[in-house]
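This document starts with one chain, in the form predicted on its own, laid out as structure tokens.
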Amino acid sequence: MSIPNSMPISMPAPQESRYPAAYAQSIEHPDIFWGEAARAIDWYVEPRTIFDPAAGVYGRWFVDGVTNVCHNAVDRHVAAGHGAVAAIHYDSPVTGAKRTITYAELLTEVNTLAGVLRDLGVEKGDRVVIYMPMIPEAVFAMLACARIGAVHSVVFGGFAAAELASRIEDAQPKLVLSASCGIEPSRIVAYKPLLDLALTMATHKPEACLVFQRPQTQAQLLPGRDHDWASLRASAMAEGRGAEPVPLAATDPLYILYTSGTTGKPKGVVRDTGGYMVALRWSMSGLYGVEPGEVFWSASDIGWVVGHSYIIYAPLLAGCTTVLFEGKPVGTPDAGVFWRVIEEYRVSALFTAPTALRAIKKEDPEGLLMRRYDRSSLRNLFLAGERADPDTVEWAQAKLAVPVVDHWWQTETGWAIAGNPVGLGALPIKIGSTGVPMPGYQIDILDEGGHPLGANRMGSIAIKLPLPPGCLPTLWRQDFRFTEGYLAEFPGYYKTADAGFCDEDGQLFIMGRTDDIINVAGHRLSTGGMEEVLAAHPAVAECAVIGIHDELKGEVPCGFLVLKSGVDRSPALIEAEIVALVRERIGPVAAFRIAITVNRLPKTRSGKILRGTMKKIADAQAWNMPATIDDPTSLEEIADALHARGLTKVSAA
């Protein structure tokens, strides 16, 4: 295939980047690099063994260290005299609520809730499921669990009962923390009925549920099982009950975060205590270039890994102020809300998903709403979660006049695999690239036989073992599944299941999941590369390309287009131009002849396009409604659009 063009963009750097030396040391002398990084963390017992290759599935980090995440994220800042510093800015345009919580106030809330958990019988090693919306109490819950050594498992608020039940079944929690409801721009989602149904479906029964009543909906509490959050908090606060941080081994689990598995059973990604803290603390300064006291905003959800790492743990470990945003990039109330938040809280760095930018660009392509707000505090915009198409990056960079830094990571890794190390001295940006490997990640591009490929050759992206601190050591109680799913295909490597290439400068380009590489008459082609071409058309706001079955060629690409607001040209004309553009940029080998204009693309609540399900619909295969889908009717719209083009329509099972 042809490699998409990349355009270097210079980023102002006060000094020559320290990245090459830092990265080399992390690979050649990881004990020195990570031992030094560990000094940024408070330890009850400092680790002497930085890495033990004989421990765990592929080795473990800081095996003899003893520490506590909550102490590092909260207590030590108060002890250092920073209690009056803002820890959290809570901003909820869907309810009109705003609240700033200082580190001292955060300590009081977390300590009190930890005491309540203890009163309910939760101890070190017990699991606690957290099923809550984006409210401060959810942050208190996670930190309170970390304080007493309970293993939390956050389930995205509003998940269907069956999905919640499967996670309860696997984690076997002693307690569930929930809220009466979540708030969407157009509706209220009652959580308690979903939780009650999930508990009837699961064979494991938690001993108790603690429910936070929001004013928008009051949940019915079941006597003997359910407890009112506010009442128990008030009682513990009045009596001064709390719980001190529990010393934990660095290898003790901090949380379980479930991600969908190919077998239907969710995979419980385990995050350890010590390595996670060390990696996150390093990333705040080394990667994001954000220092204590500055405001960092990750526009994600606590139910996802980005929310765990960069709404809660990393900013608080670094002594920053984090923004907890309960809203959407458009519609709460308009496409200017991100810029309003940046102005109001003087945000230094914003981390969001490309899909959020595409939604904003679709509604406000000229950036008129952006001009209403003072964005002078913003130094960098970071993107991750899905491929950042060059057109969107260029648009954001031009409108915001700040560097737009794409970077790449996974639920399993917990922090960035590759990026542009702003804090070490930024490297030139190549639009389309996710940057260079972060410390500890030794990346190879492999062919199907597991052999490394040269520069600019696309293949499977794999990471040499051991994985650096912060990455998953295993799956929850499933070492064998972890080995089979991630380590077996390429011995000595962790399989990312992403496809891409490295250029001659070592910059990494992610072209999609390995199953997004389609075979057209024997030619391996990237749907991601085609999406870059589609997105470059001036009328296109969003796009997705999938491979669909073809009797002659095996597979052929099919492109879906969402047009920008205000486009007054015929969709058929634009579709014809798109077909010609792909032929010009990639060539006839792509066999790109199907372009379909739709009103929207089906997405998960975190903004990822559901390409896999779209492909099943196009191939007339049976498909199930994804549990994470934002709006179920969007997939039927895709099915109708395909049917209108003479492609078979199959409804959800």
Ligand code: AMP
Given for the second form:
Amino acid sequence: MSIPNSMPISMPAPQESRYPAAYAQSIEHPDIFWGEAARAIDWYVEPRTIFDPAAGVYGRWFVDGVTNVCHNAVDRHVAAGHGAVAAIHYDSPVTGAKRTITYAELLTEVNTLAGVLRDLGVEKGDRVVIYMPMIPEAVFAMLACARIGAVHSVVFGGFAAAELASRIEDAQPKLVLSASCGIEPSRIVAYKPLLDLALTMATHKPEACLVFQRPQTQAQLLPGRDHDWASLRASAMAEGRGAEPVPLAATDPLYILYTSGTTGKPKGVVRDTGGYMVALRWSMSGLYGVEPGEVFWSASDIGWVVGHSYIIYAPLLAGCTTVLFEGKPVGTPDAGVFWRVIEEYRVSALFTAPTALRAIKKEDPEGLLMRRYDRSSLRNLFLAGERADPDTVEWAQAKLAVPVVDHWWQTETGWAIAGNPVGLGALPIKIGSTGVPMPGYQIDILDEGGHPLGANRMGSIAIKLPLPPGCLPTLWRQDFRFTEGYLAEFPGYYKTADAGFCDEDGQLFIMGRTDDIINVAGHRLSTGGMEEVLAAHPAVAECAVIGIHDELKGEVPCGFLVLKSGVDRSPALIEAEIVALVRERIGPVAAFRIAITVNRLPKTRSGKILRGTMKKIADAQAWNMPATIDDPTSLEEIADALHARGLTKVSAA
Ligand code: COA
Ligand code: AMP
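Could you drop in the structure for the form predicted in complex with ligand AMP? We only have the form predicted on its own so far.
Every chain and every other molecule in the complex is listed next, the one we just looked at coming first.
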């Protein structure tokens, strides 16, 4: 893979940044660094042991600390006299609704809902699945769980019933919180039928469901199991019932967030209570450079890790105002909506995925809509979730005239592994790089044998154990899968499954995954999971799914099918069924629209499908004929099949 040009842009000189000293302290004296960071948090019992290497799979942070996330995110700000400060600006261009919720109002709502959860039998340690759209009630739900020590697991609305079912099966929730519908620009997504279907699929049955009825669609409630959110809220409110924050061990789980692995079975990333708060709180000032009272907008979805950390927990822990945006970067109503929101709420920092910018750039390349709005409050634009292509970064930089800061992280880490520490004094931005390691992350680029490589050498990116606070301690009830999947290949390290290199200034460049995960419009998806769906079709003998380059979404999945002999229906019909099947089993978010029937798949002599070479052909990248290929002409057939669909610009062979 070629190494992109590094283009420093004008920023403060590195020597002005407090980053080098802070980073060095975090590695050489982690107890001092994280012990100081922990002072920004309220504890019922202050932690005396900052890190215990003997606890958990690779050690645990703040093992003897006792605290509560909801108290820190809500109650403490009210107690400090900031009850009148806006906690949430809810802005929903898809419904026309807008609502500002102060910290005092947030406390009332969260306290009341926590009381309702208690009434429904939810106790500390119980799991609660939240399957909800981007509405304030979803935020209340997450915080209410945190208040009473219930472990929430939010499922993104774009997943199908089967994906929801597999998460319910794994998390075994006592309660499911949902809403009657989500709203996509093109349609209303009725959530309740999907939830009902998921509950027929899962063998685990929650005791109850609490459903928030939205005016756009009324859900049918099942007597005895389903409860109307508004009625229970109203009676708890009228009776003044609530629930106080429960003191929790710093190591108690706050949430489980499922993410794609290499199979169709999602991985339950566990997030702890204390370490997560300490890391997030540090990041708001150290990384994002945002102060209490300022407006921080993460244009993501609460179903993703970015939504958990930077729509909800981090801004609220820092006493900032967060923006809950129920819309899209384009089409709700136009490509100016991001800039309208920035003007309206005086947003200081915007965090989004490059795909959102590419969508805006496509609609408004000259930035004409941008010029209609006052964006003077915006200091920085942060990007993450997928590789930020230099064209898009340069476009945004030029049009917005603010630094565009790429940073790299994963669901597993909960916050940035690498970035540009704006709060400590920004380092020169190199377009194409995701910046330098954040405190506590010791990053090495390893060769296949696990040996560290020098500057500018491409390899597997690994993080030396222990992972810093905020990162996953394990997978939900699967220590073994965690160890096998992340810690076994490179002993002493966490394997990120990303490949890339570090330049001579220590800046990191993320070039792609080493496994079969693809990134579609900033959404992480497993091609292995898609192949399981394709293989389940009765006419399919063999299949392979690869991610191919897409101008807007970065990557889109492309499935190749070999049909069973004797199948007498047309390939086009079966391809359409396959497309529908992936939508039904995984969900619309998979954006699976390309299925191509071929006579055979290219393989090595030992039978391994050559997915990597197929991808290079589709992306018109240079490729070498694998020495172990069974029949070289099989790759030509793939090139021809892609060409016939107009999916390759040139034949790269
Ligand atoms: N509930 C139900 N369906 C959803 C959904 C949700 N919460 N989110 C997306 N979908 C559906 C969409 O309606 C679409 O369905 P369709 O096939 O019927 O059109 C499908 O899933 C794919 O959605 P998406 O990938 O969002 O594509 P899009 O064409 O609708 O929009 C972008 C393209 C670029 C505007 C959009 O992907 C975007 O805003 N991306 C930013 C992603 C992001 O912020 N990620 C967080 C990481 S930081
Ligand atoms: P997720 O767990 O959904 O946050 O996806 C994590 C993956 O997205 C990472 O392992 C990377 O492959 C990719 N990713 C996230 N941020 C970046 C970035 N800034 N640059 C390149 N890839 C990224």
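Since this is a predicted model, take the numbers as computed values, not measurements. Numbering follows the first chain given and starts at 1. Rigid core: the largest C-alpha set superposing within 1.5 Å between the two forms.
With the core held fixed between these two forms, Ala580 has its Cα displaced by at least 2 Å. Pro538 is among the residues whose C-alpha shifts by 2 Å or more between these two forms once the rigid core is aligned. With a cut-off of 2 Å and the rigid core superposed, Pro47 has a Cα displacement that falls short of the cut-off between these two forms.
Taking the core as the fixed frame between these two forms, we note the C-alpha of Lys615 moving 4.7 angstrom.
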